[in-house]
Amino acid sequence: MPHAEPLHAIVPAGGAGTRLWPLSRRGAPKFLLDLTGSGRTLLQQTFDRLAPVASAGGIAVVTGSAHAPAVLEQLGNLGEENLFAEPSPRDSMAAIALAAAVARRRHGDVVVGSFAADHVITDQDAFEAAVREAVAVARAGYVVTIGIEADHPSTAFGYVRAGDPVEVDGAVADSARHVLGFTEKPDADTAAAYLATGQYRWNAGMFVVRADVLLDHLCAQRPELASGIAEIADAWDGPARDEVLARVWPTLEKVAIDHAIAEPVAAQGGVAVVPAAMGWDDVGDFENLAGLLQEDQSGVRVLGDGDVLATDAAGALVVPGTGRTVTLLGVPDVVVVDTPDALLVTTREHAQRVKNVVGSLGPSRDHLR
C-alpha cells in the first residue's frame, strides 16, 4: 500500500457530557477536563495524539463560541486561524464540513479526518498506524472509518459491519475492509451475536476522507446543507465572515455525519473501515471513567485531590471537589461526585441514567446544568 500523507485533522469539541454530571457541565464540558489524572485535559490529549500524524498547523478545532476562549487557552499552539467557533450547535456534519471546506480552499484537496475531543486512547502506536492506513485508503476515494476492536458486547456503542478487503492502487490494503453497514446501539443479545460473527467493530465516530470527496457526497446527500456550508466557507477568511456566519449558520440542518454521509455512502459501497485495537474509550459515563483510573489500597478509584476514607467499598469511584472528607462504609461500586453546588450519589450500575437527572432539572436549577 502507498505511503500515507499527513492529514488535516478536525476536532469537533461539543456536547456537555451529561452522563458525567455534575463533574461535567454545559459551561465546563468533559473535553475541557482532566478525567484521567494525567495532568492533561481530554482536549489536550487529543491534540497531543494527533500531532504526529497531522501536517504542520493541520489541526483544527470546532467548538461553541462560549468555549472558544478556553480552547485557545488550553491549546497554545493551535492558532486562531484553526479555531472554528459555532454560534449554535448544528451537530457533527455542519461542524466537520465547515472545517473541511475551509481546508479545501486554503490547501487544496487534502485528506481530512474527524476525531472527537473527548475520547481516551492509550495505545498511541496503534492509533498512528490506523490513521496512516486510513489516510492512504481515503486518498483512493473512500470515506474511511476506524472501527474499534470490540472486547465485550457493549450496548452503549453503534457498530460497523466489515466485508471484503479493500484494494488501493491494485494492492490489498493492510487491513481495511469494505463497510457493509452501520447499526445503532443494539440490545445485549444482538451485540453478542455481532461479536460472534467476527465482522463487527465499534463505531467510534472517526472519519477520514478527501475534502473533495466529503463535500461532493454532501452535495449529493444534503444539497441545502452543502450550499450553506459553501457560502460560509467562501466568506471565512474575509471581512464578511461574521455577517455570513450569523445569517446562514442558524439555517443549517442539524444532522450527524453518520446519518448524512456514512450510512448512505456505505450503501453505495463507498465506505471502508480500518480495524484497530488502541485502548479506546469514549468516557461515556462514570462506569467508563472508573475503568480508566487506578485503584488505591482499599480498592477505591479517586479522581482529584481530597481526603477519601473507605471501608468495604471496593470498586467505588469518588470525585472529591469541595475540600471536605468523603467517607464510604459498606458501599461497594458506589459513585460519589462532590462539587460545591451539587452532590451526586449513585452506583456504577446506574451510571448510564445520570443524564436523566440533568434532563429533569427545571428552570430554577438551570445554573446546575
Contents of the next structure:
2 protein chains.
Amino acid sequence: MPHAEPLHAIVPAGGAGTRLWPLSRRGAPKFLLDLTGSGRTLLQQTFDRLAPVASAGGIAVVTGSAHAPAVLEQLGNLGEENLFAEPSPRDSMAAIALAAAVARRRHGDVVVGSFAADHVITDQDAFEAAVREAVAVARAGYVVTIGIEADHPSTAFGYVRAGDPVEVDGAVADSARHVLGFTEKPDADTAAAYLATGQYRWNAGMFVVRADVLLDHLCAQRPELASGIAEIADAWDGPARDEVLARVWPTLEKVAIDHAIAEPVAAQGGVAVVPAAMGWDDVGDFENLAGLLQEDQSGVRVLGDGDVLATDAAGALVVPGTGRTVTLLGVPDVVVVDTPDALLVTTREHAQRVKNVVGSLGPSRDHLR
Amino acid sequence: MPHAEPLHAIVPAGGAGTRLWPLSRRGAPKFLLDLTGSGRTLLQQTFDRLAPVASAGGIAVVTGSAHAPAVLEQLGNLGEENLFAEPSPRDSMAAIALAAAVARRRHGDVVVGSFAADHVITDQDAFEAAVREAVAVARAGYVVTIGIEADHPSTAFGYVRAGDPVEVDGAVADSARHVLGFTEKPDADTAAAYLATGQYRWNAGMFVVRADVLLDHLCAQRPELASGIAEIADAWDGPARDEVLARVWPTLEKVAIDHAIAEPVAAQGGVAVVPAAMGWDDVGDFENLAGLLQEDQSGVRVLGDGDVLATDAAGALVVPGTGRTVTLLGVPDVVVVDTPDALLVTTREHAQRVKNVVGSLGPSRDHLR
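Form predicted together with a further copy of the same chain structure, per the form predicted on its own context:
Time for the whole complex; same chain goes first.
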C-alpha cells in the first residue's frame, strides 16, 4: 500500500452535552471545556490530535454561529477560512457535506475525514496509524470508518460489524474490513454477545472518504440535500455566501451522516472499517468522565483544581467550580458538580439521566441551561 | 398539690454542634441558628418557650464570651443582668451552678431549672404542664428531671429509668416518679429492651431544683467546685466580678451536671422524673434535623428558602445557603448542605459521623470550623 496522503479534516463542533450539565451549558458546550484536566479543551485536543495527519491548513471546524468566536479564540491557528459557522443546527450530514464540498472546490478530490470535537483519544500513535490507513482505503473509493476495539460490552455506544478484509489496488489492506452493518446502542446482553463474536467495534463516528465519493453518495441518497449543499458551496468563497447561506441553509434536511450515508452505503458494500486499539471515549456523561480521571488517594476523581475532603466516597467524581471546599462522607460513586449558579448531586449510576434533569428545568430556570 | 410557683430558668448556650457542620460553625453555633425554618433561632425558641413558665425577668443565659453579643442581639428582652458570659467553657455544672448561685443571692431559695438552648419542643402545653409539676416537686426538695416519652428506641439519647411515684406534701404527685438511674446512649437492642419495660424515658437534660438544694448537693458532691462558684457568685453583683471571675473560673472543674449531681443524687433517692409526652429533639445531627422538617411534593426536606429540583431523592435533606439551584438525581436520603465556603454531601445514615469530618479538617482548613 502506498504511503497515505494528507487529510482534510472536518470537525463538527456541536451538541449541547446535556448529560454533562451543569458543567456543560448552552453557552459553554462540552467541546469548549477542558474535561480531562489537561489544560486543553476537548476542541483543542481534537485539533492537536489531527494536526499530524492533516495537510497544512487542512483542519476545518463547523460550529454554530454563537460558538464561532470561542472556537477562533481557542484555536489560534485555525484561520477564518477554515471556520464554517452554521446559522442553525442541521445535524452532521449538512455540516460535513458543506465542509467537504468547499474543500473539493478549493483543493480537488481530496480525502476528507470527520472527527467529533468532543471525544477523547489517549493513544495518539494508534490514532495516526488508523487514520493513515483509513485515508489510503478512502482514496480507493470506500467510505471508511474507524472502529474502536471494545474493551468492555458498553451499552452507551453504537457498534460497527466487520466482515471480510478489503482489497486496495489489488492488495489486501493492513487491517481494513468491509462493514456489514451498524447498530444502535445495544442492551447489556446484546453488547456482551457482540463482544463474544469478535466482529464488532465501537462506532466512534469518524468517517474518512474522498470528497467526490462523499458528495456522489449524498447525491444518490439525498439529492435535495446534495443540491442545497452544492448551491451553498458554490457561493461560499464569493460575495453571495451570506445571502445563499441565509436562504438555503434553513431548508436543508436535518439528518446524521450515519443514517444518510454510512448505513445505506454499507448495505451496498461501500463502507470499510479500520480497527483501532486505542483509548477512546465520547465523554458522553459523568460516568465516562469519571473514567478519564485519575483517582486521588481517597479513591475520588476530581476534575481540575479544588479542595475536596472525602471519607468513604470511593469512586466519587467531583467537579469543583466555585473554590469552596467539597466534603464527601459515606457517598461512594457520588457525582458532585459545583458551579456558581447550579449544584448537581447524583451518582455515576444515574449519569445517563442527567439530560432529563436539563429537560425538566422549565422556563423559570431557563438561565441555567 | 398547690399551684406551682414561677421558675428561674437557666439556659446554658454552649456546644459547637459539630455534627451539623458546615451549617453550624465555631462562630455560629447551633443555638444561634434557625434550624426549623420558623424564622426564630433555637435560642429564641427556647426563650419563647420558657417565658410563660418563668418569673418576670427570670430567664438567664450562660454562654461563651464570644457569643454574648449575638445572644443579646437575638434576645432583645433578656437584660444584661441575665447574661452570664463564661471566659472559657467549664461544662454544664459550673454554668448552671453559677447562675443558680447568683439567683439565690438575688432572689432567695427560688426554684431554678436548666434548659438547653438548642433543643426543639413541639408541644408547648405539654411542656408547660411538665415544668409546672417539676417546679412543685422541686419545691419539696427533689432534683427533678423531665423525661420524654420515647416514641422509638433511639440510640442517640440517654435514658432515665423511673421507679415508684413521688409524694409531695403527703400527697402522691400527678405523675412524678423516683429516678432509679440514668443511662448512657444505648445500643439498638438495649434501647428496644428499655422501651419494652415502660420504665424508661429519654433524658432531655432538663433539671428543675431549688437553688439551695442544688448548691447543697454540689457542696456535698464537688466541694471545691462549690467553693469556687460561691466565691464568684459573691462577687458577681459587685465591683470585683471581673477580677474574681478571671482568677477563679479557669480553676473550676469541668464536669456535666448529669455526672456531678443527677447520677449520685439519684443513687440516694433524691431525683424525680416528670414524664412528658411531647415532641422533643436535641437536633443533634442532620438525621434529627430532617425529622423536624416537612417533606415537599418530591419527598425532600428543605431548610429555609432555596431552589431545589429533585428526582428520585425521597428522604433527602437540603440546606440551601448560597442561592444556587440544588439539583438532586437518584440520591435518596442524601444530605446536601450548601454554604458559601463549604459544601457537605453525605447521607442521613452517616449523620453522626459528621463530627469526625470537622475533626479531620486540619490546620489548612481551620477557617471552615
